[in-house]
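Single chain ahead, by itself, as structure tokens, in the form predicted in complex with a further copy of the same chain.
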Amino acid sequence: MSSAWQDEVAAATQAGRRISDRFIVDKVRQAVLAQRLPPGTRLPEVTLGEVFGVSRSVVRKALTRLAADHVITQQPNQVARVRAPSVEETRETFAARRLVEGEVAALLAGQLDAETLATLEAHVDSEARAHAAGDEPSRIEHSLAIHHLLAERSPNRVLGAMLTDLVLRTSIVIALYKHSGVASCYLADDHPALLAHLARGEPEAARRCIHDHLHALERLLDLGPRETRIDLMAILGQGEAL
């Protein structure tokens, strides 16, 4: 489990930054997003504590926050595990994100300052370049940055925070259910089109653009026959939980 964390911890401690729960939350989140911690991975408190060089108190706080962010599951007297959202929850997460991000995009149309638009443009370009170069991690990073910036700039901060959460959860399930045949969930025209609608101030077009984009993304996933296996797992495992 330690993987590359040890180095980061060493670097951070040398830099004088104290390791806090925030640090652990970020690192685990990133690791889950990068699929370095696959769903179902056990996350014992002592082990995490040793990895990050802190005691269980700090780890516990981090785990509680990760559970609130839907990144892990925490059942009483049981080891925390990386969450594995079901196919059904995946569909529902996409639907929720369509609703929220569509509204945010509509609110944002025509309201973005030049600097933000330029930053978005830069991310779109970088994403295209990364895709062309076959650098998938970099492409994902820029794609996430686009949607994260939309959430941050949302005039309605409550919706913005909800969108941040949904973007994270969507990314996790994309990594989880990505069709093995498809190398990358990249839709070349969607982000540029969205940006154009936002810049031109067309709320409903922007909303529709988000809807189509997310529908297309969901269609790229492999949400088919695995359902039965997961159901069996749930039933034979611990059906009464939750």
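Moving on from the form predicted in complex with a further copy of the same chain, please list the structure of the form predicted on its own.
FYI, this one's just the chain on its own, none of its partners or other molecules.
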């Protein structure tokens, strides 16, 4: 992971491409979703600036975006940290997503056009192939794409915006707290079943499928305390340990 980050940042720098706060946001979020940055990890502005070769003002913009996306916590005069949601907040987040996404799925059942259904099917197939190949980052990307597409196509735009936020929040919680012995949170039958219910126009079945899917994911979590000390420079860049 560290080498890949270094190569990408170095390539961007050598090509004369300006590294933006959006670039930093994407990379930190990917590291959290891939479980490279555990809950509570400190994200000092100076270190991030050194890793990405940018000024502290660019880093501050990135941290502000990450805080708005619920990836980190940021308090005045304190170093930003990867969020560590409480057990209560985690349960509430899953409960909220079940309500919102269940309703969105029910509204979309039988209402999706052929192009959207084909796109969903492609993501479902790609997710399965990525899992079979052991490519967990790609599997996560396709899984998220399925749920984000449902949010984008929601006939109720308010529910769609809420779902977009909840998908990210629950995905981060899963990445942070899934049991250490679980290599992947892939549930092989869930997304194909959801797609079938949507295509056949079965709103209550689609709703139940979402509820069952999220209950199953929640059962994979380990919400006990864990070690949060980590060598940030080794994860995000090169140089001596903090």
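Numbering follows the first chain given and starts at 1. Being a predicted model, the structure only gives us computed values, none of them experimental. Here, rigid core means the biggest group of C-alpha atoms that superpose within 1.5 Å across both forms.
*Asks:* Pick from 165, 136, 87, 26: which one is at the hinge of the rigid turn seen between these two forms?
*Replies:* Among the listed options, 87 lies at the hinge between these two forms.
*Asks:* What turn in degrees does the smaller rigid part make against its larger partner between these two forms?
*Replies:* Value for the rigid-body rotation reads 13 degrees.
*Asks:* Once the two forms are fitted on their rigid core, how many angstrom does the CA of residue 52 move between these two forms?
*Replies:* For residue 52, the alpha-carbon shift amounts to 6.9 Å.
*Asks:* So, with the core fitted, how far does residue 38 move at its Cα between these two forms, in angstrom?
*Replies:* Taking the core as reference, the C-alpha of residue 38 is shifted 3.9 Å.
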